[in-house]
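The chain below stands alone and is given as structure tokens, in the form predicted on its own.
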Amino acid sequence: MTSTTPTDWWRSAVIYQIYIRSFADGNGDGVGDITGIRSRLPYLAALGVDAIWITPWYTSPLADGGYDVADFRAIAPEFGTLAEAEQMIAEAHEHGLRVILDIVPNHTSDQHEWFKEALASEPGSPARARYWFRPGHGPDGAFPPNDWRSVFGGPAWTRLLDDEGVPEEWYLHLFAPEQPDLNWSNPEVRQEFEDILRFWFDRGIDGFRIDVAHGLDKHAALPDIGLDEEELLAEPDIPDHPHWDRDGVHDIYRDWRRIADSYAGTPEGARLFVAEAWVRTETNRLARYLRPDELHTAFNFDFLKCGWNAEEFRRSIDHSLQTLGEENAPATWVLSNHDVIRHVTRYGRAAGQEHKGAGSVPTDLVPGVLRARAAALLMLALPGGAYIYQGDELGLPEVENLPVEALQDPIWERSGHQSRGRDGCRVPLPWSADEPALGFGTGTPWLPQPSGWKDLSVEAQTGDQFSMLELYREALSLRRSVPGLGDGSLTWRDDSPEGVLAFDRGTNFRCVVNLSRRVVPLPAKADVLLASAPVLDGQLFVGAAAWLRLR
């Protein structure tokens, strides 16, 4: 891997997501905590990863997963202490792993206290000006001030009812009521997350993940959109978008550069800001977010929705290149994260059906986790950074039956059951064949696992060279040990033949996927350090990738 600094360790590093309430559980009470995450730390650092980022273990009444953020300061009590959480970060960089934590500053949970002290207090005062409070239209303000739409689903907007049920003004929240969006106008809430960013910092912490980085910067007239409905945090292609990617919210990131480089000169190093930001793929304005003096990186998600096709992962990969290059920003590959269908599932639907809900369409898992193995070897050998979502090393597949009863996705509600929504993506990991919970704990899980993963589980694959598990271990060592992966360019080979994939980085590696229909011949002058499928008399299969030194 190229050489880093401490000040540039993202540009190579290989990140490691925790859903922390399907990780580990320490505690028995079926839902993944602190202890769980401590527990797992020698196999997260056996596994070859660089650094593991947590979702949100802040206090919160969990109605959108912790994404509901009720007191940025402090621990959930069902994940742990707030000095439970220091220990996990000492010894987490005691392992050699750093730790990246998520930052949610579109929105609080309606039980934080200033949204709270916001409900008691009178139209128009201070306490409401961190939010977005606002009359509505038509005869006594009966309809929402506009016509945003909630991404969960239905309108942006709910209305509040005061102490005698009188309706008053209305609040504005682009996720769940339950999450109303801060006015980051206002610079009480700016103040706000500057303080909640140097709390963590001084706790060691390495960065933050930005939840929804693209979305804090709203039109201050709240004028109409002019659509009914809005794919899930995706930009539509009109100008001027009144809450999405507005060039306010660089202002906001140049400020938090500033303080995360103030760290610098700490034994961690320079912290890490890794922006959620969905914007039009067809555009270079992601490339905005990673200027030299806002965020280092961003999450690739033009990368992740590629069907499996050669040209589309092509032009994927030379579009991030060229426009982040462009900064002498790095690029970050991720194939699946809590918030999407998961790859080996999506692999295996027909071409244009990815990304339909769960259970929505059919799903092939033969040719899912064939697919899978292969574009793990791809994503791990492509200049920059690289996200793992925690069971991608197990090849997990979507889980797309689950009871309705089970569901606890606000979409799932919101979307009036059409849509199963995220739960299928988070279900807790398998760590062994052991029941009630597989290893993930001695209490119920909160959502149920399928009996089929006993054989996924971390302990059934341990040692079994043909496994999802051994092949990520594999490929995570030879990433620290081949010159010229990690950070830095790549050459396609254009003689390649079509529909397959072929670079070379540094001198002598080289990478081939194979995307056509055919079994393909790989270089007669190459030693296969690694495939996703075995290689025999020099032929790649169909659904393979392989890595190859040069002689």
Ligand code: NOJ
Given for the second form:
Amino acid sequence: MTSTTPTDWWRSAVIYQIYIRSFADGNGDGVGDITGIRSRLPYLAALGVDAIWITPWYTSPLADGGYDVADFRAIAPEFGTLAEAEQMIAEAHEHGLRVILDIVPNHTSDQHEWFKEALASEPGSPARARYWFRPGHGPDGAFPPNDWRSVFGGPAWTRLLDDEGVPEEWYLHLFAPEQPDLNWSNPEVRQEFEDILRFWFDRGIDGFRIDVAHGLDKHAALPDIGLDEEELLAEPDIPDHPHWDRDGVHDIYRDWRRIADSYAGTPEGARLFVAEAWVRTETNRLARYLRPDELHTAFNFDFLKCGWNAEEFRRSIDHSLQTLGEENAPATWVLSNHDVIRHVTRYGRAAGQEHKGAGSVPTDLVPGVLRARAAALLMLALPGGAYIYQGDELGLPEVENLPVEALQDPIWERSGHQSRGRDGCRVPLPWSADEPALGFGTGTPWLPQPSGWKDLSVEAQTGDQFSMLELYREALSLRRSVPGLGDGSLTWRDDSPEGVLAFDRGTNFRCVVNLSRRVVPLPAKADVLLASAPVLDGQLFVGAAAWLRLR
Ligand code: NOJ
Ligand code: CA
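Having seen the form predicted on its own, the form predicted together with the ligand:
Up next: the whole complex, starting with the chain shown before.
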């Protein structure tokens, strides 16, 4: 890593999310791995991103795609070895790519040593005090300790059976039963995670994405939420929620920040955090995670939730820039990740239906692709950093018709087959047209790829000037060379027609996005640097965006 890299590289960084199981398979077993990532580092460096974020690669029974960690200091055998991980970190740095890992502090796997020890220990024991074990309600303790619901459906509590099959305590899991929640009021839990941070920082990683960053602190009395089931599942915007976004989480991150900053004198410099925090929108709650002595960045999910609508985008952008700006924190834009319907599909749906489950509402991919191209130019022109989810750059849609036998997301079972879950955005990447598994690897991929994806492969799109991939490559290259992009501020052009977003950056850069229903003229005294659709006679098409250099 060169020492010339500015220490606040993260304020402008474009970070590429690698969902490791589905990125590239190096040994032919149908599952992506570290060997696969290593083989594709040149692709990522040439794409023009600054860093990669790798979803959990730790030892895990994969009950939730690796977000159920059995050992935070070991690599899952299907992904590789610790030596290989270290090798990959070094190679990424040689390619000029920073490396961010995923830390999962809200819960462990039920196969973690701590949980096994807790099961083998008595109620009230120190081993159980690392988690949330409680007796049930009712005469035989037959009812869960409170009314909390699992994010994946069903109650957030599971009852244990002792060796004789006699029911005993319940334990809390805000996600799957295989993911027991840790008790962060326990000093041992805090100590353990601080050690884990150091373990990986000492191996040269540049930062961590914090899973469920808003969930660690629970109300000590575990009170009922008191809403009916439907409201609960909608993750209500209620203040003083007993397990989401409680003030107590901030102390944890102040401690973590001190550790990250203590690496300032190392070749990689101080380390970065990005929070996955789903907090109440229309408040400044997200900004609280980014106070100067806390985390550096947080995904802006508010932007991801917007429909294809100028006012919605404008409100979300202004709100983020204003509230985060108050803490002098940069915004972090994101359009897709491994938990949401891919945005090519979302933008091809009717207003209000964008985020409905895979296969549940009609979708037209023609406007979807057109708008996704424009959204990429919008996102990459906004002040701050941005995340690209693997396959965004190929314009991959959600795979809405995976055969039910193939589904692996716990949501499918937990919802009683009401929701197909998130597998449709996790289908292995197509790299080439002819090879088996479209170049993903030599084995049968763990989720089937649509055969039509050969036309969306990296190979098929490379050199095609109208492809999504070449649009991303060009945009990322311009983002590095055009002054004023990345960190900084924007100035809205309030003289733009209704439904058109137009803003200036730096001294002579303008981004125009046409979300209206008619073509709009671009300013005469401007050169088109890049456009998401052909600009004819100076007109910007419906659903298109352009980057301009003002003369
Ligand atoms: C958020 C992760 O992105 C998601 O994939 C996972 O299921 C939950 N956290 C639980 O760890
Ligand atoms: Ca493999």
